[in-house]
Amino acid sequence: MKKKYLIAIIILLIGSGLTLATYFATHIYQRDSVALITDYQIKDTFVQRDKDVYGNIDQTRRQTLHLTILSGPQRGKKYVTSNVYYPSQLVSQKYRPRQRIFVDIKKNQPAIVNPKRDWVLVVVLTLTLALMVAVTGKKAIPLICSLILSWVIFYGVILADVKLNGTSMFLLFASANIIFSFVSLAIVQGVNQKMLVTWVATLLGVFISFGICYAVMKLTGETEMRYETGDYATQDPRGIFMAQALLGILGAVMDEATDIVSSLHELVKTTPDITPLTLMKSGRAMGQEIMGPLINVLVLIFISGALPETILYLRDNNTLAAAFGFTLSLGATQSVIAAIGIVLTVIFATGCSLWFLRVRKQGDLV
């Protein structure tokens, strides 16, 4: 217990040295310079009052801002310009006295990129590893290469969905779905049986519940899918839903299955004793009491992203049914996929677990 909490402070050591040298860090970037606002106290002046046709208030304001400049060919030079925010700052951004921005220097004049934000990734990245290790201990050690393996593997999907030019957009990301579960779950797990019936029992979740919603989609025409409400640049918008509703489906599915399979395996290996029937029904018992939350978490993380721009719409003077339409729909539906994801994977993780029972009969569970 102890040494656990020595390694996890050891890490927030040594993650507040590179917070520190991260942001302190001029010379290793090469894109734009990076700047610092001297001022101790930004001059801020009103410009003017916005009102518009909906009766929605915000201002027009001008910060001054005095810059000494970091790195790049122009590194001691210091320069005067001019921000201009709005105090809402939905497109805009207020700076603050001695803080660190990126500028791009063209014609011995400064454009505020935006500000040096790269220090608070490692900050979040420094706790979160020292939480991980501080709860779970030696196992952080599996789920922190789980975790990098899937950015590794999540990234290499993107370049070659960039590469492919989204031609094969559903195709590739169904593969990587595969082996998005494979490889967290054989890394946490380890490759044993318990791993492979989660795995199966996942797969099962995804592109079984993905094909019934698929289907009732093909079969109502597709109606009120409204993909041009996504930010999806230039890509075949359809195809980026797909891939959004099969990585969605994944997170729960996978979380759901495996605390269902690992429990069921843990009681075949305890109770010598139990039948088909009762294994079954222990299964649905915990079903019940996972789903509920699992669907609630799914419902919450979507309102939250969406809520945003839900307010600027009825803001506007839209209608309830026009921003649900315009902000909330293709969200909704990812919701509902996801949902009879969770309910189905029940009888699959079940299902899947009966195989310990025959496992178990020949001598050979582990």
Contents of the next structure:
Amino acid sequence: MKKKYLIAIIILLIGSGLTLATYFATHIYQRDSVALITDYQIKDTFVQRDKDVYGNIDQTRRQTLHLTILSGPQRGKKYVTSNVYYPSQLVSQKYRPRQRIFVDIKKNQPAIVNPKRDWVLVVVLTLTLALMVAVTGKKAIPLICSLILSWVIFYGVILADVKLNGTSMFLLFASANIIFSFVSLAIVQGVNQKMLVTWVATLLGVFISFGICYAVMKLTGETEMRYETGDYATQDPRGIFMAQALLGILGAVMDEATDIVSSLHELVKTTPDITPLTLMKSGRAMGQEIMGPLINVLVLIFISGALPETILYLRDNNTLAAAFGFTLSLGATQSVIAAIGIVLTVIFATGCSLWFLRVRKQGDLV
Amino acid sequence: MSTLTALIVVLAILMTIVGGEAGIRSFFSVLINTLLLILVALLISWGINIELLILIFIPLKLVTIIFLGTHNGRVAKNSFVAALIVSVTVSVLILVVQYFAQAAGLGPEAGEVLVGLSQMPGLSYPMIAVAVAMFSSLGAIAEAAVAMSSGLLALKRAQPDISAAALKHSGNRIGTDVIGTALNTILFGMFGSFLSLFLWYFRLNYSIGQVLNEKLFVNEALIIMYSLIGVLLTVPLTTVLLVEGITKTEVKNEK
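For the form predicted in complex with its partner chain instead of the form predicted on its own, what are the coordinates?
Full complex below, order starting with the chain above.
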């Protein structure tokens, strides 16, 4: 059996161990106590049938839960509590027998906070990592490093933003883009000519397309840009939108630039008599193949995320136009900005690759 | 003209200039894809069975992404078969994981959004969460399938007498590139989509433990991983399907 499959299996085994450890972990949580629902069959009673002003029909149901506290000062104590839920589970939660949950105990009364979901993340993460090693072998190491690094930088940027209290957000996220793309490309490719060309193409792609979009927004007076509909806004929603657009564009542009520059670099190396025109044609052909699917990836991510809310607005008898304005228009704008970035990057990546020809003439091509 | 319309016009012009005819087709592929997603939302809100909608719309969306986005018939056919098999596999995974994660609906953070809206819409939000996860991962799966198929077929065209084993070997190399390409796109797409949520967690002093058990965070993190798993499965499957397909046609030609 190949070594990479062996390593994948080892990751699966370690991951299963960690999953169990997380599932049973109770003492790592300080803020809320972990409790176990001891019922094998939860008493679930029908309270009433509801019909709201929009004509939606739902139910109110009550679960009676017997809890044993597993951590915190009340450890070992038993409580009986009830949980009211609506079967559509939009904001309420139905609990299951023998489930582990978080409770907040105040004045000897437990209030249910959340189901314990941490272990599910560990299971799926294990599966992802094992698959990555099984499919890519040794190459999994830089991929995983770059994944971890992205999260670390993202975390750092958020810390910085909170510290700056939301001021100069654009500057912060612009510099984050510059640093991140450099470090990430350096990890995957090493610092060399090809990587530097990719980096320059990425930065041009991100900033010029963002500049064009910003100009269009200004020229149209940001009409129907309903920043206030952005969810979970804790600071200036317009700043958040700009930062999200900058961040959302970066990954796709960087990946696309890597693709095009790598292939053209290969082409310059293997075809001694290639002319600038053929090089540009190849770059354009690659771009034509790549841009459609890549834009679709981002559109699906940006728009799908807003669907639960869109459905709710539509369900409550809003017109399609109103629902779109409230829930989808920001995501759609973000998608179009990203798409413009992806299209322009074809030009920048190809243009920057022309530099390889000049370097080759001087005999410095690596 | 509203800003969104103006930006869409700019995009259409750029895609036509850079992509030519292929660019125009890609533009319509993206447009139809978006409209289909909105149609799904509309149909779900009318109370039409969500499972049925998923079954209809997964193949339909793959067709729009793959057949409209690529102009080589063979690439498209091979990509479609691979993407469909992977989508079904990932969908099964999503069904199982979402059952245990119980991360459907809107979190307590969404309180402000919900003012004036029904909290009892009479729709199954756990099933809606499954649908959202499936649709989010579709794009990445389709992209990987197209990139793999076109990469391998280009290689076959350049070296017509390449052996099946050598083709599979190159498949590994191309596959790594394809995975690398998808990785940042997915991750930063999600960061860009949920920056405000992360800022919310920080400003309201959530502990790491709380965030890791919080409905919306868990849901987002899971969607990133479903997409990655989809891409990782697509790479070897597309290679195998394509190599088998090529060998079969060769045998036919010899007879």
